[in-house]
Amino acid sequence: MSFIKEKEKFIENKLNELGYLNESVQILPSSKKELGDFQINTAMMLAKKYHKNPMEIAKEITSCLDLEFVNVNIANPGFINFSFQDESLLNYLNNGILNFQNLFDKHPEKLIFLDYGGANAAKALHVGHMRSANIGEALRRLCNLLGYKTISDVHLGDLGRQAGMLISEIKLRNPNLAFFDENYQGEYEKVNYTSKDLGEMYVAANIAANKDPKRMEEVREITAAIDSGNKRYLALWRQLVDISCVEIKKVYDELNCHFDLFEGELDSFKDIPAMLEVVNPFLYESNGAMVMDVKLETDTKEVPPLIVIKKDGATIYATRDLATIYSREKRFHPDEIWYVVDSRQGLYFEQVFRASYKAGLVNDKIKLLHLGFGTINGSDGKPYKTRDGGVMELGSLIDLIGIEIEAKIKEEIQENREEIKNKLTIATLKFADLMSNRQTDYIFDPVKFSSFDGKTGPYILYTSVRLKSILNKSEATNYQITTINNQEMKNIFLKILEISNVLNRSFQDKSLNYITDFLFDLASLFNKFYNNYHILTEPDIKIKNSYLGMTKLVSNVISNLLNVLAIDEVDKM
């Protein structure tokens, strides 16, 4: 139990003793610091319920608090202000030095399945894939920190027109491959392509198909054949997906995003027949397609039927997503499934989730959530583009940030310079991406977000470097805080008391901006302290050791929260 939660429970027990049964208490930072560090408005809430004077109730409550708190006082119309005793606060903080997990509340165990990433096979990742990956990975790590079990899946977009495009181009260039021989019965050879080759061929096919209607029709026919299970095309396409995944995994690794499963739409094929058996009683024919009504009487806007099978008998996204949900429930029995996907897909996921519940693919106890996110925009407020107006590839954005970072690293740092640059680049990208509320759009400014000052990833890493440098120079091995010597030090400790609430709010809202805000505030408080006090040359041993204990605690907190954000630390910069 966190320190704040422990004190809230203490007050709740005192309320029970006073006859106010089963009442909850919330300790909040005081609005008037001269009256105390914290306050509760419990007296006013009880006054309404029990029809009593809030000041009288406040006096009852404060009579029970003196042993646990200091500077207890009442302000009109019944706010109770107080501060915590140094001894109990220091015990809590010293436990945090020993183990970061002593600083926050753990949650009841459950299994959460996270679907994020969504890269398209045979295509380069773009900035939209970055948002899904960054948010999803950080949420996965946050869940694990809070005590939940997780399973993560990249869920590749490995079906669709890009398959038809690529295979049509390969057929044009290499028509004698066995994949294009209808009578071939043997084992299919391994194709000798790289991810770069696939990218070049996809671009060529796309240009040609957009110019030539006959070529586009061939692309459609190949795509439909794959969807129908054409053995020859499927065998080739699976090889192309495997080749493409080498580069996709490389980029995700660079982003520190790691998945338990690397499955995709192709993997849903085997589950579609069983899923359709379950769903079939709820389907009806509409304009040749098989659809399901998913509207509710409570809807305030139009929710159209979900198309499950197209009129030509082919599957679509919904078919495969329903089969995937069916498979995940059968294999893993998750308590919740989270989809981290662009907010513009909100209506689609609402349809799919309703269909899943209606048909019984999952029971009502399983929570299906679409965690939509906003877009990354350029300075013009429109989705981030290249200079020629094309979609910005993620690799290009990383290179752009890397140029800014390279210019800022000290010239004397040569050892591991490339590694340091790469870590700072990813820190820049990830911190900026997670700094805004998940659901909002934001403008990405490579120059601003790569700065070593201000609310940026490099600033947090710079503070981390400073913390570790102090600890290394001190050569201390045992850390303990025995005194709170000044207001700047106290401000740091009061900020650390917020950790449990910060983590809980991030989990409840499924947004990491609370953690990025906290990291910036804590780093700023420590740097202010550092500029005003000399840690290593402090002559009073007791005070010096407490400064070092505080430094160790802040370092632990920043390191662990950076890990939640999937940001690697550096030794120097």
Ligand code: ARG
Contents of the next structure:
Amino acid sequence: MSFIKEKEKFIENKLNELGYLNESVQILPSSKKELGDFQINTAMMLAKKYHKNPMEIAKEITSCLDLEFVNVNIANPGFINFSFQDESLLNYLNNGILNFQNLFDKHPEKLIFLDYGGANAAKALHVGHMRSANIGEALRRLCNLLGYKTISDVHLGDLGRQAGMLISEIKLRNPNLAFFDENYQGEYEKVNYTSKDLGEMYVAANIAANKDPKRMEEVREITAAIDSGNKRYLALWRQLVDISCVEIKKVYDELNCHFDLFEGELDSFKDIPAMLEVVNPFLYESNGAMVMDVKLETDTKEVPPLIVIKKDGATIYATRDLATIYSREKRFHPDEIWYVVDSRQGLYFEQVFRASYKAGLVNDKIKLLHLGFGTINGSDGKPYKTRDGGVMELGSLIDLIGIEIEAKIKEEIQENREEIKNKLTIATLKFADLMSNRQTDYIFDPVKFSSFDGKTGPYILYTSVRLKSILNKSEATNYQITTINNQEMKNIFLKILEISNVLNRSFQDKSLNYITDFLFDLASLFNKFYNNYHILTEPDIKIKNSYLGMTKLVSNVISNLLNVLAIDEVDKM
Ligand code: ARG
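Next block: the form predicted in complex with the named molecule, after the form predicted on its own:
Everything in the complex follows now, all chains and molecules, and the chain you saw is the first one.
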């Protein structure tokens, strides 16, 4: 159990003995540091509930506290302030040196299924896909740290207009391919395109189709044919998806994303008939389409019916999501399914979830959650664009930050320079992406985000390099903190005591900003200490060892939390 939690439980037990049953106590950092490191406001809360004088209750509580609580005092109208004995603090912190896991509380077992990434096959990833990948991956790692089991799936967008576009373009350029011969019976040859070719052909098709309605009609027909299982087109399209996945997987590798499943909308095809059997009794016809009512009496804004089958008989995004929910439940029985997808799909997910519960695709014990996120904006407050107004592709963004970073890495670092640059670039992007609350939009500022100073990824990595370099130089092998020698040191320890709360809040809100804030605070506190004290040349051996123990502890904490954010460390920078 974490130190703070243990002390909270201690006070809760004492309250039980005093007759205040089943109360919960929260130990908070004191708002008046001169009165103590911590405070509880329990006396005021109980006073209201039990109609008693808060000062009286405060006295009752303080008389029960044991020797680990020191400098206990009561302030009007009933705040209890205190600090903890150094020895008990150090015991907990030294356990944290041995194992980071000793610093926080584990959660009950649950299986959480995470759907994030969501790249679209044969199209470049854009900045929104990055946000889904960054948040989703970090949430997955946070879940694992807290003891949950997880399964992650990318839910690739491998069906839609882009399929029709590409195939119509290939048909134009190579009409003699077997895929376009209705009478062909044999095996299909392997096509020889690169991912770059696909990108180029997609652009060409897009321009042509937007000019020529006949071409657009063809695109629509091919897309619909794939949807209804046309073997020839499907055979070609699957090859194109595979080609584009090679590229997509490379990007996810760069972003340190791990997917247990790399499935997509196409994979859900096989589950559509079984899903429809469950959903059918709830469908009715509307303008030729098959739809389902999902509004509730309590709605304050209109929730339109969910279209499940289009009027031409084709499936849509929703059909595939319903089939996917059906299959995830059948195969894995998760307790929760989380969708890390742009907030602008909020209404859509509300409809899909309501439909799933209503038709009984999942029972209502399963939690379906849409974890929407805000957009990444330019300085004009509108979604981030390239200079010429196009969609910002992730690749271009990575290049842009890479240039900023390259200019800042120390001149003398030549060995592995490229690798260091790449890691710092991803660290910059991830930290910036995770430090604003998940639900808010933020303005992308390449210069600020890539700075080696301030609340940035590179600053945290810079601190981590410093910590490791001190530890290397010290050649210590055994770490033990035996004394808290000054206020700067104390402040670092008090910060570390917050860790359990930080992780819990991140988990509660499904937002990583509490962790980025914590990392920044801890790094700043350590750097402040470093500027005031000399660790390696400290003459008093007991003090020096304690400094080194603290350095090791801070290094452990920072490494482990960076790992949650899926940010790699570097050796030098
Ligand atoms: N491919 C979709 C997009 O680019 C995101 C997929 C999200 N996941 C899902 N199960 N619908 O918008």
